[in-house]
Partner chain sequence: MTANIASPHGNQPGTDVLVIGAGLSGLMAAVHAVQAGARVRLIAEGWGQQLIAPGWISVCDRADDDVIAEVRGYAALHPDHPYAKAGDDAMVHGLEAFQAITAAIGLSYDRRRRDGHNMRLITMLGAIQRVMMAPRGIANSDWTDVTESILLVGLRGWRDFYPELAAGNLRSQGIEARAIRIDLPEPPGPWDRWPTDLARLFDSSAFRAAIIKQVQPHIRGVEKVGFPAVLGLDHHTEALTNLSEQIERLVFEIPTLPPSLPGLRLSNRLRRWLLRRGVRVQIGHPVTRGLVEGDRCVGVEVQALGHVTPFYADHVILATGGLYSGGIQTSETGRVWEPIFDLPTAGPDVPGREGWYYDRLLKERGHPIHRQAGLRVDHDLRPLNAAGEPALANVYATGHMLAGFNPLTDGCAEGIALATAYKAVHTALELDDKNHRGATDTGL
Amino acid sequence: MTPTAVDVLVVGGGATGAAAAYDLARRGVRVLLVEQSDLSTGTSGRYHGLLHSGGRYAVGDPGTAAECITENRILRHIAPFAIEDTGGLFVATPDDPADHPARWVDACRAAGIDIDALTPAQARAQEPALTPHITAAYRVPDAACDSFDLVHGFVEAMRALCAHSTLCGDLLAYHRVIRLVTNDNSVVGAEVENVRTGDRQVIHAACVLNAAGPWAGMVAGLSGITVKVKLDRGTMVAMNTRWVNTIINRLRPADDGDIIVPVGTVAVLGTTSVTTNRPGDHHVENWEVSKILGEADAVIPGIRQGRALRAWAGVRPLYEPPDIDHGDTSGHGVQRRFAVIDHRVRDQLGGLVTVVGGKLTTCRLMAEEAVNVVCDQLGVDTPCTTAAEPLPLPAFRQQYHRLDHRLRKLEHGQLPGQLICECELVTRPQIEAAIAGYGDHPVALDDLRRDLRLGMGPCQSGFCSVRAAGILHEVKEHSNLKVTRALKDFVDERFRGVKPLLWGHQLRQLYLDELIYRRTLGLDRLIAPTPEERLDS
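Structure requested: the chain above on its own, in the form predicted on its own.
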């Protein structure tokens, strides 16, 4: 049962909130993590998959660069199951500023980032798809990071700590904070609403840690105070194969479309920077896709003619102190430093701490500094130990996910059961086990996607979603209407990411999917669209 009284209520189930909940549990503090959707559905689950070396910020934001390289090394130590050590390359082309590489090298050395100079020939020997017109190349310790696995690792570790003690540490997913409860100039809890049922309850807490990312300003506003967050939307495009096996960065000042990240079976191209005023602004504009593909093509010739699999966007919660105002300056020019705001000091409101800004790479450090302030309010003097102690190996993942691992198991009979998702090699027993892991809690097909990569391959759920919906119907004994709604929600969300890329093979795939779900199953006629769906269409 959900506790109604804890020491700390953490708001936001992204990387920082999950790391903070784990940190609090390690310090012996009773903690509850509350998230309005599932884990990593906000910014943490909508990024390009890069574990930063700090090289991208060395010139313009040296403080963040130093934080990134430090936390890069720490996350490799404590969460190896979420990281693929791809390494990274920074490469310059004739179109990039000629004086930038020298400035960048000096800045990297000042930040403590290990770099190795390569000749263009050496860089192309490592990555043959690179353009032959490279003018400079350097190797850096970038890596790929699976944010879903990292966040689940923090939450599983928190729960494991509390399972063997009298501590309270749990996750309350699909619950939105609708009110902060105050008493005598202090926040003493929050009222939360189940977004699926509408039920409400009050969670009493000695302190609330606001780690809500793009929603941090809205959560703080529930207590009548102001936290100004600059919302910056960035779009990414996934290609259907790994065009490179090393992370490729443009060696130039930060701009749109200057990174290529091999993640799992795909290559993620990114990213753009567009100011927005909506924390959940996930729409993708055509010019962004064109810009990203064009910039990538300058480094990897021919990539824009490849099959673009999916496009998506995430909102960066950038923060600058109130005395700094860059107006409408692009988010590329805003520093990525994070801030921990002690509202007891700034606003004379006790029981509330906000952490905002930063990078996924620095999530553990952000959590540590935020929890230090929380513990100061609580009078707890236990030090942080999350940098030194590796996370327990999660039950769901013993190593970084790679499709060839599943393929070898499948070929040797170690992945038994009916194959449900051919693209990502997901079997019926895996889906059933994942559903069982939610216990009595509701399960969406999108939850299974984050857990198993269901529907994330080239067909974008064209064949597997109806099969998975059938399994969900059998295991959870959902009504026909409920499982049909779950299927429609999943298919609609996958289509949202395909819509900006309808040409070539992806357009052919869409026609096939439409034949299956609209003309054969009549999915759009089985359930009337919601007002939000009508607006989106």
Second form
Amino acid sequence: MTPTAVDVLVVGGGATGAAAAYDLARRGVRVLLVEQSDLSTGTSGRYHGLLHSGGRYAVGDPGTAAECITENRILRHIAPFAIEDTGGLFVATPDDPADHPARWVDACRAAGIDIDALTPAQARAQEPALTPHITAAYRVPDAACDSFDLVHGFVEAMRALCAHSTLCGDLLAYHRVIRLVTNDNSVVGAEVENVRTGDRQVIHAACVLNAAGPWAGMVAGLSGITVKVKLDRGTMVAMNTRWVNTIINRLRPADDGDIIVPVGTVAVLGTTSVTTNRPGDHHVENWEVSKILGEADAVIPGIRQGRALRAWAGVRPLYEPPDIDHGDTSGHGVQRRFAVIDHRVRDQLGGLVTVVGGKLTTCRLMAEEAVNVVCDQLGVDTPCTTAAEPLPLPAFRQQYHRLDHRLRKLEHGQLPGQLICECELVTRPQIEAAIAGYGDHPVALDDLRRDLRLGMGPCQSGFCSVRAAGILHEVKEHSNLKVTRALKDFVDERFRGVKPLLWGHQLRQLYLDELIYRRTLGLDRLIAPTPEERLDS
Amino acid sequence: MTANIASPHGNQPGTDVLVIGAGLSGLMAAVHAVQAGARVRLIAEGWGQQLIAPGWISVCDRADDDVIAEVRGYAALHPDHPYAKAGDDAMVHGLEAFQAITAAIGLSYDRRRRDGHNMRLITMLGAIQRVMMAPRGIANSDWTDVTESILLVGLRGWRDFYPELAAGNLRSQGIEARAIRIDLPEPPGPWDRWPTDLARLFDSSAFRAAIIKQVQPHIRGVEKVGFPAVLGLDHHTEALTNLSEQIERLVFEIPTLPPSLPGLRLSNRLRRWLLRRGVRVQIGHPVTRGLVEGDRCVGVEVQALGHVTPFYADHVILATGGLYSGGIQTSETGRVWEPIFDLPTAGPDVPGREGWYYDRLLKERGHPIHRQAGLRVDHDLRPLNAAGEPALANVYATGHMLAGFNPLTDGCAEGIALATAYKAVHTALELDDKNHRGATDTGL
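Can I get the form predicted in complex with the partner chain as well, since the one above is the form predicted on its own?
Now the complete complex, all chains and molecules, led by this one.
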């Protein structure tokens, strides 16, 4: 049963919201976290996986750089399960400004970032795929971070704290805030809507913490006040193998296509920076992919001919104070410092605090500062302790979230049953268990993808989607028409992520998938396109 | 080995026709050339699309009545379409020759409809595909004249066939169908069964007997019984006949996910037929480069066993396939090209690949890239250079690598493969259709 009265309602199940909910629970505050979709489906889930050392911001944004290195050390301490200590390299090529490395070295030292100068030969000994034309190389304490693991870690830690006390810390997923309830210049709660059923309920709270990321402006706007969030879309491309084992940063002023991050079994290349006006703008343009691959190829020759699996975009919620006009349209130029807005002070509206901007690397600090303001409003004076104590190891780690875990289980005969998704090693019992977990709720194939990584491997659901649809039909007893429609929706959704990557091997893969859907299955003969789909091009 | 350097033909036996590619059009080109008495060599990097395709022969799936008449009408109006390039006769003779050779190697391909219309075949999702010709097992699913119920048989514990979903979708289209699941007589192993594993089991009469026993109690009121297309590999025809006789109903096959057993059966038997006739068949060896002198291709270089070997021939049939098989390459920068002779394609060479694909994978009529990413050819099927003239006097292109059709949506991929293979060989060897033995003499 969802509580209808709490001390603090945190809006947004990304890294900042989850960290804030955990922080509040540690301070003994009754908290409820509300998320319009699933955990880490917004900016946090559409992230490249780089736990910054701060080096990337040292020259342009020293404040953020200093925060990054501090938080980098803290997250390694409190959430080691989410972090792979790959280390990082900054490398300069002959195309990069020759005077930049010296300035960068000074700035890193000033920000407290440990850097080691390497010779080009040393850098290439560590990462043989690097170009021979390196002009400078430095080692930095970057790391790879799985944001999914981190966010779940915060939420599970919050739940664990509350299980042993009278606190009610919980997560309300798939609920969107549709109204802020106000009373005498104060926010006293929010009305939320179940996005699946349309059911609405009011949750009373002494304070609402708005951590909705790109949607923060819209949430604040529900109470009639303005929070100006600059929405900046960045594209990332996942290559099918780990081209490097160290994070590679380009040693130059921040620009498109500067980073290469080894994450799990893949390498993520990023990013671009395009202004958008929609928080959910996740489209990817071909030029962005070409730009990213071209830049990566300058550092790792040949990567452009490699196989790109999937491209996706996330929206950075950059904060612009209303009185500052940068005149710079590129998001790379905007500072990444975050802001905590106490609306009691700024807008004479109590009970509402907004936190916006920042980086995933600084999510804990953002939560701490925002929660400080919230506690001030509540009259709670317990200090923040989230930096000190490690998070408990989340339970989902035993559920083979990662491919290497699944493989180990499979090789030891511990993943019995039919292998339905061969790329991500998803078995039929896992699918049946996931379907059962939804109880009476309808299940989409995309839900199974998020739960199990079904269809996220190299074949992008060419083989597993029809198998999963068949199982859904058998187990869930959805009608044949509903399941066939679900299959078609899933095919369309998967295609979105590979469409910008269709050339060479990935184009051949999609040819095979399209052949299966159209000829072997005849899926397009069973489901007529909707009128809008007919129009789209 | 110095002899190789001294003489272009070295110590290799002379080759009249070199076929590059082992898809449907490459294999059939080799068959036609053999039947014409030529000395033939076939080199391919891998097997063709028949191993991923459902296995039926699409000639013109959209035809509502007479398929051949529809193709003739279409070709007359579209001179750049491969059917128009091949010509009406090549299409008709190509189909007949294919039916004759497959019958001779023990794999019957049936048309079933006496009126020349498309059959209506059942897919594993319960959709209906209209197709002119198919291997007998698949053709048996034609429900055009079915009056009673269809029974779909699933194999419990097998991940690649969901008969209840297919039956549900058939019923939604007004076709009486129901599904059962039967147990496999073999105990499950530690790994999932592939279609080929099941096909080998169905080759055994003891295995089939156990299957038949489980199906028999369910056949009351049933006119046809459908299985996934795994009914035997080496003894498919025997398995199909045996099941039909013992179940006392017409048994049909439904194509499942790749690898395609119908395609594998065809590839195996055609290869054996070619080898017995002295054709040198090299599969697994990529042709890396054409050797060109003046306006002729004198041979190709092949990468095999760690070194490059030249092979010489008088005529070359280029049947390396399209976007899937590697006959046409695409790059991230938007380039589309043929790699062996570096031939230009009909496009679309678009910087940034803009316009290659629409936003939805299952967009009606398909994506532009498929229609354009292929070779333009003259009426002898010789690829054109950038100036629009035949690039080489003795190179002929066939099948999926031709521009002007979408193999995934136009429902004519196999028809084009058969028509162009026939046309290319007959043009190269300057054969008169009437003198060609191919259509009638296919003796083993």
